[in-house]
Structures are given as C-alpha cells and as structure tokens.
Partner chain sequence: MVALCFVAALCFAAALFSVALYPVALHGAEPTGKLKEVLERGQLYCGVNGKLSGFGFMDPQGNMVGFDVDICRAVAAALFDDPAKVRFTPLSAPQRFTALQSGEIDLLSRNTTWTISRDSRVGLDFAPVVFYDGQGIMVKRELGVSSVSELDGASICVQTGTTTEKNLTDYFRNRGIAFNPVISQDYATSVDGFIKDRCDAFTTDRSGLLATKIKYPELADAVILEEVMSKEPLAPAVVQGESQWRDAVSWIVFGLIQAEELGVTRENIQRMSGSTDLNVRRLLGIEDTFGEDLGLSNDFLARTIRHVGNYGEIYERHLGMDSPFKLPRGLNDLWSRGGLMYAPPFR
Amino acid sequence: MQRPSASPPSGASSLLRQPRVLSGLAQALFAAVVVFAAAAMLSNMAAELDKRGLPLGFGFLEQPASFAIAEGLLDYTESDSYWRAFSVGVVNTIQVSLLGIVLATLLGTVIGVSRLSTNLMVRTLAGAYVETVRNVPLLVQLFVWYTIVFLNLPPLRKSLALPGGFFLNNRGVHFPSLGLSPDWGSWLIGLVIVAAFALLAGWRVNRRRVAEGRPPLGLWAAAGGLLAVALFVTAGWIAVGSSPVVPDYPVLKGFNFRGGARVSPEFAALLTGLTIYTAAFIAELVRAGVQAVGRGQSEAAAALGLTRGQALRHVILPQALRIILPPLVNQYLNLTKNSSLAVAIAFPDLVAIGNTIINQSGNAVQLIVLIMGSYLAMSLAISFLLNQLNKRTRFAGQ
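Quick one: this chain alone, in the form predicted alone?
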C-alpha cells in the first residue's frame, strides 16, 4: 500500500526557514531591544536631570563662560560663551595633534631607518631610544618634560639664545613670526592673475595631450605648477624691493619679550612628549616596513649603480610605504587621543576646558557627549585621509 506523501510547506513557513530571513529577524529584534533600552535610559536620565534643574539640552552653551583661558589660536575673552570656550579647546587639540603628527612622522622615520644602519653606534642608539621611550608611560614622560625640563629653563633675563632668533626660558619658547606687509594686497592680486594664466595654459596643454593620445597632466603636476607660480611671483616682488610678508623677531624689552611669537611651557612639553613617544612606535613600523621589502630590490638598486641612500629613497621606502600606512593610521589616532593627557600639565585642550565647563554649569552629560563627538570627528577625519592615501599607494589588484 502506498503511503501518502507529505504536503509541501506553506509559503510563510518556507520563508521563515531561510537562513537570511532568520538572520534578518534576529538582527531586527536585537536592534529593537537596543533602541528600547537606550530610550528608557535616556528618559530616566532626562527625568533625573530635570529634578535637579538641569534640562537635557545644549542651550547653556550660550551662557557667558566667565573664566580665563591661558592660550589659544582663537580670540577669546571671559565674557564669551561656553561654546566659544569649548571651541578654543578643540582648536588647541587639533593644533597640537597636527604638529605632533608631522614631527613624530619625521623623527620616527629617521629613527626607524637608523635602526637598520650599518653603523653599530647609530643602530644601538636608535634601538635604545625605541626600547626606552616605548616602555615608559606617556604621562610620566609629560611630567618629566614639563616639571624637570621646561619649568627649569633659565629665567627671562638669562634666556638661552638659539640660532634663528629662538629664545628658551621658563616662560616658554620665543621665536620669529611672519606678518603681512602693507603691499600684500597687490602681491595677492598679482598672484591671482598669474595663476589664472597658468591654469589656462595648463588646460590648453592638457587638451593638446589628449588630442595626441597622451594622458593629461595629473593633480600633482597642477599643484607643482601653482607652487612654482607662487614662488615666481614672490621672488619678483622681493626683487623690486617689496615683500608680501615681513619677519617679526622677538626682542627682550623690560620684563618680557616684544614681537615674534611664543608657545607656553605647557604646549611645548605636550608637543615634545607626544612627538617623542609616538615617534618610537612609528620607528618600529618603518623598520618593519623596510625589512618587509624583498632583498632583491636592494640588490637590483645596487646593480643600477644607486648608492644606499638613493636606493632607500627611490626604491625601498616607496614600497615600504604601502606596508607602513595601514598601521600608521593607528599611531596617528593614538597621538590625537593621547593629547587628552594635556589636562595633567594644565594645557587648555578640549578635555581641560570641558572639565571647567562641567564644574561651573553642572551639565556633565552634554559636555561628555561633545568631547566624545569631537574626538570621534577628528579620528574619522584622520582615518578617511589616510585610507584615501592608502588606496592611491597600494598595488593594483589589492
């Protein structure tokens, strides 16, 4: 006797048995639970803050800050708002982070290449630097640079004079600055006119190259051409006895230096500590990247008659850059986030100023959100730029 065959599953039952559908439902359920929990916590927090007279909003940022900030690129007075004060901290953090990234990259590259030197003394000193700096906490190094080095520099009257108009004392570092001359407007007009003609000439050249079946000039060629135009116009202005900028040198007058620019001991200590600490990690990345390049590349460069320095500059480092860039992003992000330790040496970064605003206004939740958002935005910007560079330098097919 023939047994009856099982009936096929219905459409809904068959759909629910598909792994993709089950995975989607599980993810939707998890997202709903997370959203519900976050909404509940936010509602409870808003209710508790309202009981204490602290509404969950950012309107307080328009209130007068009523506290001084020792230094900053942005103009600021005590009558300015909390938002203006916080902006000063953000700009200070960006300033020290960008300078630290540039200086740490240069120093780390030199130290990393020195670790591979054939000279025993150079190789040993570079290795000792890396192993010492990497194994001492950054906070300790900042205290050393601030309290032992910069605060113990000679007093103002006995400042250490360095070449180039630099002066070191316990009030900071004084150095020459550049200011706009009365003729800078005419220089700018001349630069715009010449640059316009240069761009027109470049456009015509590219059209001719395309018509001839050759590739057009790229972005780097255009940037180099504009830089050459700027240098040409500036040299012409200087040749006729004028200049778009005038140097301003610091001169000791009375109880302080007049003219030039100055960075505080706090800024100098923070920048020095971040640079030296991060450079030790970048040096290891450079060493590993250079050693990862095949030995045959060095031998081929030597066969072409290149010196060791030329081979390193034109053959080895360009290939090592593709290996170094991905982990280098992490070091740049670490340097940016490590700048928050500035609060330990009284430099007014966004964390220090944010803490002051919290103590005065009591709006801790909003300030923590702003601080986290600021660091997140800076980190995402650095990651985006380095990832774009990584895409341009990696091998085809990767």
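Show the same protein again, this time as the form predicted in complex with the partner chain rather than the form predicted alone.
The following holds one chain only.
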C-alpha cells in the first residue's frame, strides 16, 4: 500500500533523521571544533614565538646548565647539560613519590583499620587524624612541616646527637652509611650462592608439602632463608676477620657534617607531608573497603574459631583489597602529582628544576611540554602496574 499524495522524503532529510547519522555528524562537528581550536592556539603560539625570535626546538637542552642542584640520586655537576639537570629532577620526583606511596599505604592501612577498632580511644584518634589532615590544604601542611618543624630543629652546631651515630639538626638527619669493604666482590659471590641454595631448598620443601596436601610455608620459609644468609655472614666474618660493609660515620667538620649519609630537611618535609596527607585518604578507602565486605564473612570467620587478627588478615583484607584497589590508583596518582608542590619548599623536583631551566634558557613552552610529558608517563606507568594487579585480584568471572 502506498500513500499517493505524500511526496517521498528527500534523501538528505531522511538521512538526517537517522539517530546514527545524526550522532555521527555531531561527533564529527565536535571533533572539528576541538581540532580547529587546538590548531588556532598552536599557530598563534608559533607566530608569537616567531615574532620574538624564540625558536621552538629541543636543541638547547644540550647546552651546559651551569647552575647547582641541591641534591639528587643522579650524579650531576654544573657543567652537565640541561637534559642531565632535568633528569636529576625526574629521578628526585620518582624517588619521593615511590617512597611516599609505600609509606602512605602502610600508614593509611593502619589508620583505616584503627577507625574500625573496638577500642574507643584508637577509633577516635584515627577519626580525628583523618578529619584534620584531609581538610587542611597540602600546601599549608608542607609549609608547616618545612618552616615550623624541620627548620626549627636545632642549628648545626647544636645538633642533637642520637644513639647509633645519628645527628639531628635543621640541615637534616645525618646517619652512618654503609660503605662496601674492599673485598666486597667475593662476599657478593658467596651471598648469591647461599641465597640460591636457600631458595632451592624452600621451593623443594614447599613442593613436597603441597604434594602431601599440607599448606605451603610462607613466612617461615622466608625467615629460614634470612637465617641462612645471616649465618653465612657471621661465619664469614669470623673466618676472614672483616665485615662485608664498613660503616661511615658523620663527623662535624667545618660548615657541615662530612661522611655518612643525610636526608635533607626539604626532602624530609616533602615526604612527611605527602605521606601524612595521602594516608588520610587511603585510610578512608581501607575503612570503606573493610566495611563493604559482608558482615557474614567476619561472623563465619569467628565461627571457624579465627581470632580477630586472623580474620582480618585471611578473610576480610583480601576481599577488601578488590574494592580498595581501583580508587587507590587515584590516590597514588594524586601523590605523584602533588609532589610538584616541592617547589614551595626548595626541594629540587622536576618542576623546580624545570622552572630554573625556563629562566636560564627562556624556553618556557618546551619545558612545560617536558614537564607535562614526564608526569603523564609516570601516571600512566602507575595506572598500568596497578591495573595489572587489579586484574589478578578480581574474582574469576567478575
């Protein structure tokens, strides 16, 4: 049956009425606007830079930096290139972020579990910690840690001498470091052999236990391995008469302590601030994760005769971990990005060094791109690693 009077809809308008075509067009339009805006901004930037005779290249990074950097894991001297200086900053950022992530996770877990404690005082203290720390801006906390806590430690010449060769002053914490003894090579070979034997023995014992239907040894095996290594070192020490490492004690000489190792107040303040701040958020994640595990689980564990600690370790936390992991990634990313506040308290992270390079060379655009790229790479790496972990801890079929 046909409708004779109505003219057939024209091709174009009928196409426009199809939702798929319509949404496709809208998306194409949006993409075009984004691309156009980006192109306009880029060409504007290029034109302005060109007008002022500023080149857009990364070649300048080969030039010598000729400024000093306060601290860093990488070796660096003033005659090294801008590239090297920037890498020092990147490594410093990675160092403080990784340490911060580990410490914040430990502290956060303890506080989170404490919030659920049956002990009123523990519960209240943990609650007060979370509410206080979470609600004060991190930058303010960093200033407090740096200028009020660490800079107000006693000055150099009135250092607090702590037992074990530790010294505490407002230049940092000085402590004995361990240098390798001259014959460290033979020690290393011996250690590798002992460790290999210990691992092999542990593996064989566990394989037999599994075959006999008994649970494998976890902590016990690790303790046994450590014991074997310790025995070897002691025996070797007595036999050879020298230890594998020689301690290097800090000694006050001239304007500073010489020898030993040092944690600077800037690093300490940044690490403390990041750890304490992020731990408050992680504590809430842990609390929420534990509470999300069904009440039946802890009741069942109790019915089986597990103590509260055992129930937490073997039943509750493993299940809570599945819930905690995805939002935990966010906290790790936040911590890494928040480490850029180092700039406020004189720690040479990648932003601080990047800013110095911008000032010395004038190439702001390139350095901002490098800084953005570095954070992006670090964040993606953290997400990737934790997503792998997340996949492994998920329920099958979830």
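Residue numbers count along the first chain shown, from 1. Each form is matched to the other, and the largest set of C-alpha atoms that superpose within 1.5 Å is called the rigid core. Since we're looking at a predicted model, the values are computed, not measured.
> Taking the rigid core as reference, does Asn256 move its C-alpha 2 Å or further between these two forms?
Yes, Asn256 moves 2 Å or more.
> Rigid core fitted, then: does Asp75 show a CA shift of 2 angstroms or greater between these two forms?
The answer is no, as the C-alpha of Asp75 shifts between these two forms by less than 2 Å after core alignment.
> Compare the position of the CA of Phe167 between these two forms after a rigid core fit and state whether the shift reaches 2 Å.
Result for Phe167: yes, a 2 Å-plus shift.
> How many angstrom apart are the two C-alpha positions of Ala38 between these two forms, if you fit on the rigid core?
For Ala38, the alpha-carbon shift amounts to 3.8 Å.
> Core-aligned, what does the C-alpha of Gly24 shift between these two forms, expressed in angstrom?
A shift of 5.5 Å.
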